[in-house]
Amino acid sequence: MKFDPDAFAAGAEQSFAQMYPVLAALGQHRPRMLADYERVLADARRFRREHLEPSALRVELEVRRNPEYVAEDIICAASTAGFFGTMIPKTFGGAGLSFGAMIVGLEELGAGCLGLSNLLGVHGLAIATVSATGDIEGMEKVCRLLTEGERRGRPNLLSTAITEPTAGTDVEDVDLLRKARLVCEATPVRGGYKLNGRKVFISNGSIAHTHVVIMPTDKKNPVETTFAFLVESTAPGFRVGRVERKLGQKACPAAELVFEDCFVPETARLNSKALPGRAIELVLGATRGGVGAWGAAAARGAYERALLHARTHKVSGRWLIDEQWVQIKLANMWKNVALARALYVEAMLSNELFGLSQLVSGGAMGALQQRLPRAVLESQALRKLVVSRRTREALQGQIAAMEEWEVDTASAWGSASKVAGTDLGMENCHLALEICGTAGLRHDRGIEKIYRDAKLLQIYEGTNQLNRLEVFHRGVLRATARRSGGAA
């Protein structure tokens, strides 16, 4: 039986409270938060039904034939729906919702197609990276690239260029960075910098308007000299190299970015402080929870398709779903979805309380968005205040003043969510294939696609091995040291 998205959607949907009982309970005390989350879930579910599921397999085949194919129709539809501005502050033209609301949407979209969800959501890493520098003018620039383009029907996409040919995960960890074999360097020159080297496996790198490029000014001393630079795709000396032929998540292009004496002005560098350390920790504490949500999406997508198969197929005259061995596997799959979701919700809430999200969408910025009308929020007078030197210094002061345990908490939960969610996603893919048998290997059923898509989740945003070490250092070692009064 051919996979029928309409039959699947009608039989598998759950209410917000069924999916997120903890958030529903919290919403009794914070009704505005609950309303935002419910709205995002409803919008994402509608978009998934109308656009992602009908297009996912078609886009997969198109990219298989031509790796440079981009689903422009999906990008434009998401732009019309306002997805790119979800977590961008109203002051910068966005919807002003929290990072948590965006993650709820990413799970729903990811359950429809992980590749297309990544295509539409990877800009969040760029926004998080710029935000963590405390450079408020840089924040406004990248946010308005998305929101102003979105109003025209096609946003100017962003990429984040971190990984190098000989240094992937190493670049994301301070201790590993000291020994990393870096090939990129931003050499100070009169009026700015000349960037040289290559970045690889950059999501949306071949189609992005602006790239947040992470490079040291001295690759022999990267921890103290690594900064974030804003580089436009039209910059002299910049070009897109190879576009990868990927096994999974084909809908989101991954490309090599080449810098050959690429000049950027002094203003392209974000903030005067090096990025490694607290800034990187804040970014990854937030975004790894997002990858955990995609892990839950993979687990859920596999579960929902296996459930549909069991409801609609017979073996020896009996419906598969009436077989006890199938019921046990489906129960395990449901449990895996619940576990993955519970962990990313905890990661998201810890980030809202202690991490990057509470700095960007909480505090004074959050209060302004709630109390002032949009006309005032988008006025020139308020814009001047928001991007002023005083505001920038205040935000950077908040980042510096964060207590170590707060950053550790958000980081540990983010990494734990990433590891558990992505591993559970892969486990459900295995279980789905066991239930569906050879039918699960058919491209038109979508299960083998989820299997290939889910594998990449265990690798990007720091491998799961590195994230386990992060959980040890942030969640085990630091906590033990605090209890004993020592230092880790």
Ligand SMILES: Cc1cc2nc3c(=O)[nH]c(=O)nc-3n(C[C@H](O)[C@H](O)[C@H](O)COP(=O)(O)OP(=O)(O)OC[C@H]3O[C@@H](n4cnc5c(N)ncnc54)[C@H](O)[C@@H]3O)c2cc1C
Contents of the next structure:
Amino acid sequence: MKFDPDAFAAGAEQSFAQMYPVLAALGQHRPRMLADYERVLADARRFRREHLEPSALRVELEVRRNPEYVAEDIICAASTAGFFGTMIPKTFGGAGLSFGAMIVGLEELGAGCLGLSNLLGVHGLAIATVSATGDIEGMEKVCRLLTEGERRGRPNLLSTAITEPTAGTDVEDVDLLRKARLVCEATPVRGGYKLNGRKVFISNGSIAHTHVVIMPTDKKNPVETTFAFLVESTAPGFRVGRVERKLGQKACPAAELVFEDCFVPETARLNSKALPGRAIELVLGATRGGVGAWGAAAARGAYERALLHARTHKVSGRWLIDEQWVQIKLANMWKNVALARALYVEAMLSNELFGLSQLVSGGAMGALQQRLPRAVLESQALRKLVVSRRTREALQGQIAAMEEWEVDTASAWGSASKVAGTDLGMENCHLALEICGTAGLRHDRGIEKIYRDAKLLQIYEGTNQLNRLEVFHRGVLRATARRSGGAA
Ligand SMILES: Cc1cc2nc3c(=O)[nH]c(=O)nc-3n(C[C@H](O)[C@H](O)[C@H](O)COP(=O)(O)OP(=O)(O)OC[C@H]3O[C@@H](n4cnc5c(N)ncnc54)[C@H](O)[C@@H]3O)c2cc1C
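Shown: the form predicted on its own; wanted: the form predicted together with the ligand:
Zooming out: every chain and molecule, the one shown earlier first.
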């Protein structure tokens, strides 16, 4: 049976305000924000129907045959639809929408296929990482790789390389970083740096044009010496190693990146203070809400398919949908989608109000994007004004001036949404398999694929265990400290 999202009313035709009613109220105060969400949702819904649903299973089988297969047709179609430029400021050729608007689109795309959605969305991690350094020249560079490529029909993709073979969780947390067993180091040499070591499991690593590589200049002191480097895939001494054969999200390649005396010029190092600390917190506080949205997508994909099955199959002569045990499970699944969505919207709003997003799409930058016509925003004169040392210093000043409670709030909600959304996604996969029985195990029904895809969400962007600890430190301890007047 072919999956047909039009065959039921599982939210497929609802506006975002209907899918998450609190936004309808919020939209009265910030109508532009809601209008942006609705616009991205409508575009993503069309793309899901026209491109993702028909290709998801085909791409999965292609990658099983050849792990290096890349769905170029989907990348080009997304490029034509303008997805890569969604959250990029108009000054750099993008649509100038917020990080939140992009996340709304990710839920819709993820409900169609989590692997393809990651293939099309993981550049958000790279943009967030570069933005958190405040290096406006670097921001322009990575943004234009996407938008100028997009105009030509194929963006130059970005990857973000943080994880090392012996340090995964440890490089996602500043306190753990102190004791991390790192293998990567960027040694200062004349005119630049020589990068050595290996990064592993890097999404889009094998197909990206530019890699945002996180490395210390002294691996014995990573907390004070870790920087972000922009490394092109043509850099001497750089090569792609193994492309992983993994459980799920097969459409998005995860690759090993190898650096062997890889020389990069001085300018490849983004101009910022050492990264750990605030920058990492800002990045993960922003992007973990996106993984929460993919958790909601997994919950929704499983729910939609189970509902379709229940409406079209009989057991002992009775439609499954008429059985009370099935109705209770479907009600639980609907509730899980709603809960996962509520949390990622909270995370998204926290990020827009207190986190990284307020720097990129809020404040003076945001006001410019909203008020000036596109012709002015794209003019050389404005570009010169924006891409300047003054802007960089202003942005870095803003980052330094952010209050700790703001960063903690965005981080706690980001992590809470990641944990809850991805766990609820898995729970819905279990429930869908219970409703569908053996039908749920068949590849052509799509449920077993969502199950495998969703499992990966609990691991990347910090495992759910690490994210629970983040909630403890940023949420529980902070709240306790505030009540007792102590310092957490
Ligand atoms: C599909 C996929 C795509 C990915 N894409 C990227 C990418 O684009 N860029 C990138 O840099 N990385 C990427 N990763 C890597 C990902 O971020 C790491 O897998 C993740 O951080 C966990 O690290 P690890 O696998 O080394 O596990 P480990 O750190 O070895 O952890 C193993 C287990 O121990 C637990 N654990 C470890 N330390 C602690 C602790 N201190 N307290 C409590 N529990 C702990 C973990 O929770 C986990 O259960 C990707 C991973 C996957 C699966």
